[in-house]
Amino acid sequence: MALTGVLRPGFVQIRVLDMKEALTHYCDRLGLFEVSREKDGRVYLHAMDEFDRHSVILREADQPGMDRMGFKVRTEHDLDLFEKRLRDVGMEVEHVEAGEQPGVGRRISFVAPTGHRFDLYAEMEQSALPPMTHNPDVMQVDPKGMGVQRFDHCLLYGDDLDGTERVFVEALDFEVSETVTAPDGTRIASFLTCSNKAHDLAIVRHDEKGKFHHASFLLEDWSEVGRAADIITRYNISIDIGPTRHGITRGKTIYFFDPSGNRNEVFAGGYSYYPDNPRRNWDADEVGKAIFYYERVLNDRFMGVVT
């Protein structure tokens, strides 16, 4: 599949309450690697199978949650094109100078109708320890913790789901791969992709703007999800649910919380999406099976706990 325009989720900036505890969690337990600590207090991390310099940024703050999510686009020309298209659909676009994040070129930034801030950028320095490219072994460095391979996607909660979906589809060329719909036709959840993954961004309708449900990290297979569960139990990490499987996207999954209360997911699998695929839809009365395919019911934490 020839990817153009928006390539993939590039980074997420997460607010944490205690940086020392957060680094133990994200580095020693999930298996991310520390890249740098900057003068403004932000700490930059990357996963073992990522070419770019960083994909997770931690910022110590008074409240947990997500500051912003960034998507990488293919070229600088695409960045200019998307700025115009975002303005055409009514978005106010801000410019972020190159170097505001170390190793990252200029960015454009906008706040979606759900209240979440998103950035687009074309340039980021390569990781100091990228995946090998010449006679490549399967890993450049030994995995640690859960051994997450990459930052994969976010699920976000906000009020104007329809407006945010429209921005991503009309201005940024995302496709809606899967939905959950109420009997009156109201969209409850939307799963959007800019690639051939089942989703790169998911949005759930919620009364409040700007809420963060989870950041998700890819594992190689179902056995690695089970190993992640072993680590969660070994270190008494607060668990939400799993290991289990989704009906939506078909991913094998486990959900748990960082020390600040931000939800993480590690998952494996899921179907491949192509733009000529029909959209998959779930009825609201089947949402338990859609989210947790084995249990077929939702738990209160999954629906109610957001940061």
Contents of the next structure:
Protein chains: 4
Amino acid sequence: MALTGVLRPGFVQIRVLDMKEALTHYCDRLGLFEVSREKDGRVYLHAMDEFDRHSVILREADQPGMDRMGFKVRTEHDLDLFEKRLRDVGMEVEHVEAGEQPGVGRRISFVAPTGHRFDLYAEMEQSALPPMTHNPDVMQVDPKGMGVQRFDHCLLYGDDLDGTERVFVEALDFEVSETVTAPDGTRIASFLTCSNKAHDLAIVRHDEKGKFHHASFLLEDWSEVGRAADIITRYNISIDIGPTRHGITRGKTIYFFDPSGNRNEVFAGGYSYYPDNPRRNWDADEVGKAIFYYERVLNDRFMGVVT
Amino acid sequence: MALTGVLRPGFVQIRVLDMKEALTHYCDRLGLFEVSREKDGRVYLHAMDEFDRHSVILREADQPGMDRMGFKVRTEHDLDLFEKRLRDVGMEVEHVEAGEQPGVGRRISFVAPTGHRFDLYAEMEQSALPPMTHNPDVMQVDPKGMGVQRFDHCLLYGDDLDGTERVFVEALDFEVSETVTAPDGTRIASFLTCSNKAHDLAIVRHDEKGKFHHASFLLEDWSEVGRAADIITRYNISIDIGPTRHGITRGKTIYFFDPSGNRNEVFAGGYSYYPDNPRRNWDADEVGKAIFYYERVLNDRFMGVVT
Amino acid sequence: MALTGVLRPGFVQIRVLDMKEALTHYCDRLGLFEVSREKDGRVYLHAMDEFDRHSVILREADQPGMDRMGFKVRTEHDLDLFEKRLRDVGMEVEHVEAGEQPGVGRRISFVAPTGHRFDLYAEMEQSALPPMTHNPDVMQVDPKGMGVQRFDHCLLYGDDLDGTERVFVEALDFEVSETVTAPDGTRIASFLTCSNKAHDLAIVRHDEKGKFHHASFLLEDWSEVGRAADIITRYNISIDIGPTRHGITRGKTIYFFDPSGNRNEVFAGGYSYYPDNPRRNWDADEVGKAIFYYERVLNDRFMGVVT
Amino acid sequence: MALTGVLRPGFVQIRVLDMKEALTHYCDRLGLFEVSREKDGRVYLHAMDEFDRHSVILREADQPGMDRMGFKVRTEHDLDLFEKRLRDVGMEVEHVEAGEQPGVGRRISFVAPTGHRFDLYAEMEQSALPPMTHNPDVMQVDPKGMGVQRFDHCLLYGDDLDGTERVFVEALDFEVSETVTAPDGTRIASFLTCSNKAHDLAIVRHDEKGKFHHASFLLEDWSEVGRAADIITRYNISIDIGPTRHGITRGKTIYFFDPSGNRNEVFAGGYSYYPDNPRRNWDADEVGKAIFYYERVLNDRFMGVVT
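Since we've got the form predicted on its own here, give me the form predicted together with a further copy of the same chain too.
Entire complex below, previous chain first.
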């Protein structure tokens, strides 16, 4: 399989109300490592199994939520190509200069029909503490907290789900791995992938634009989901739901909130996606099982609490 | 990421000395399901999490070993394209008619410089018992035995490792994720991927052509590797090594032999590969740790016993 | 440590509304094995890691619930001793003849102050399919369904909690490992052990006498709790809560209902208890965390739904 | 079950060649916590899930090995009782004054026929960092390294196996849960328990007196055995064997060496023992499977390397 174009979710910039509390949460509890703290106040974090310099950016603000999500593409040339294709599907494309984030090359940026800002970029410096590559150990440092391996994906809520799905499919070559559909045919949720992962981005239809449901981080397996749950209660972190499993993607998961009210997920597992797989579809009346496979009902927070 | 060209290892045809014993092994112990038994005596098997009709083909013969390994490509057009590119790197390409395997379309086939036969094909009927796609459960039937999810990859032994690596990289767009190299620069082992998996094919340098080290099947996690080990001893299956872990790919693994002496692996885990990852390299004097991360030495069987 | 007197929970007799559905549930889903079906209609079941003939008895009736729970004592002489001590604390003791359950010796029986009937017995025939003892494999047969290893304990609801606790402590040498206590000092829940297990019997204060909260079965680890959860949804079994963890005992658990509405638990883990351990105590306002460590709140069903 | 007499293995005093290296090993890698360092140079360690002050004592010396192993008994009165019974089976009993180990009451001490010194004691101060008991969390501090929960048992090598077994059974009320026996009836190995654990002490017949095979520490489950294996290779700890499983006790295990050459085990699982269980017996020609259930052969180190 030639792997071209958009490679993966590369970073997410999250707004937090109190940086100190946020760092305790993301570093000591989730297990991210602080990379740098810049003059504009943004703090850059890195997960232990990522080669790139950073994957999470925290920005102190009055309201929680997501500022932007970035996808890494394979080549500089892809940026030019995707800029054209984004314009072809009606997106306004902005340029972000190299260095706006330390160690990151030029980005192109657009606001999708659901109101979320996405960036594409081809260059990021390698981490100062990447996975080893010469006679590599399976880990370079002892994991801390939940020991998340990488930033994995986001679930976003917004109004024009069809519009955003169309942009990602038509301009950026994503595929729709899984959907939830109302009886009248309205798409309620769309799970999009640009890789062998069951999803790299998920979108749920919602009245407001630009809402952030969660950022998700990868764990090794179900055993680590259980250990994450122990940490969540031990440190009195606000839980949403779990440990449980998603029917969609089959991921084993737990949801909780950072101190600013942004939802996080840590998860493991899920099927491998291939572009010749038939699409998986869920009926709206099975959405409970689709989202929380064990409980088989949604909790109110899942639909209502977003930042 | 646009996923194009070669998608994945799709099937392996294995020679067995006694079909009945082989079926007990592959179906009752590994957990494959019998799909069909054809007039020419070949028996077709399917793993529980595969959409395609079959992935393992057993053929009764006087000598164990691998007849051929097939890769599924995305489109019929890819077959024409790869035929040309294979010829461009000096491969003789044969045509195999649709239907030579039941439910499989036309294949192109070549013998790589290490003496192994590989097929490419774009079409295979869907399994009669595939993963569910409408309000899907995480499994359709109870797993049996080790409960392998899919055929995952092969490790092959042969003389002209550089030649075969070159064919897969130059003609088929594979990437080399990891290598083992001798002090004089000779490549001892090469791990090749066409996906986000750490490897889809592995080759070790060896005096003889066309040797088969193992076919590997995916499990969910380390816990299932342990359960597989219980089954191996309970049913007196000949073990090679494990449970252990590979330094290369980081997979958690156990090796054992089918009743004909062909080596099998069941494994879980391993890193996700992306084409912008730096290549991982092992020195020859660390090959023990590379292959068996916990033991840090090779056993004699790993280098010597192939079929 | 000399292990004397009451050894362990040995059996539970459960009322079910439909025997056929019950057997599908307890045998195919939990993984018990049918031992015998007697003329009076009772069906005797056995778990794969138990030496004794049976541990679960199903009786078809108009109302679900628990008929009786039996404890195995070490010697026949213990029965005489405990009869006297039970009478000393005010219990009426009945004699049940050997053979009332097939393969079981004479029992002494009493109704505790909470209205539950308990039996003590010293003799039960060995299972026809016990764990192996000569060059034993770790399992004799492949596990099926959830693969429960043994019947482990019951949680019972009743009014005179203090009375029943007193009987088990004063007459039967149980110890109280853990409690939940109201601000006024009223005991809300009591966890009792006669072994190194964190509990062999649990009692919760409740308005009605003789109620059955759940029978619990042991699994190997958290990984098996997850597999049990998959089976529960796959076979559309009514779930109560989980996978989660208890603060009390630390067990990792999932609760669900048999087709008659009796609650079952499958669980793994929990601390080892020793008689020199200080007692663990929970305040009533932390009862949510005590029962469901991750959710930190009780669901209504936990307190209200009993049979 | 009334739990009386000897409760459990309470401490082991191990000789190490270099205290600094030993502390890195036992604290940073296994996850014990340093409790105190006394004037005589001994360092006292504690595991995270133990109530007592210490369980491992390191003493710097010229030769590695075990100085003594201590068992906690339930009452002071038990000490007097066991002293008499030990003398009755021919043991010389010494008195060790309270305070010889900080926080520990008077001990009685004897050298068993295999040449190992054992102590019994009834009183030890509670740890400054014990498991919580009031609204307890499942852990008080984050685990570090392998996160061992407790010191669990020792395996000792010595000549007069029958003699030592007899002392533990006849004077101290241990039971023999499992044995390995030569064709001529000679006992090769004996596994002894004073609890519901499959073993609290194990002895293997060996030419020399007083040899130390390993001290063992408890982990939660197989998943943690895997994580321990990662740490062993990551920190270049000398491995013996594993991850594997014992046929005897069914424990899931990994063996490795401390920097002084003393063998350690970390393990999880194993059956629950009850005094009415039939004894499990292994024939000598199945000893490989008995010890290493997956490999089914002993490695030379298992029989030959002791300290």
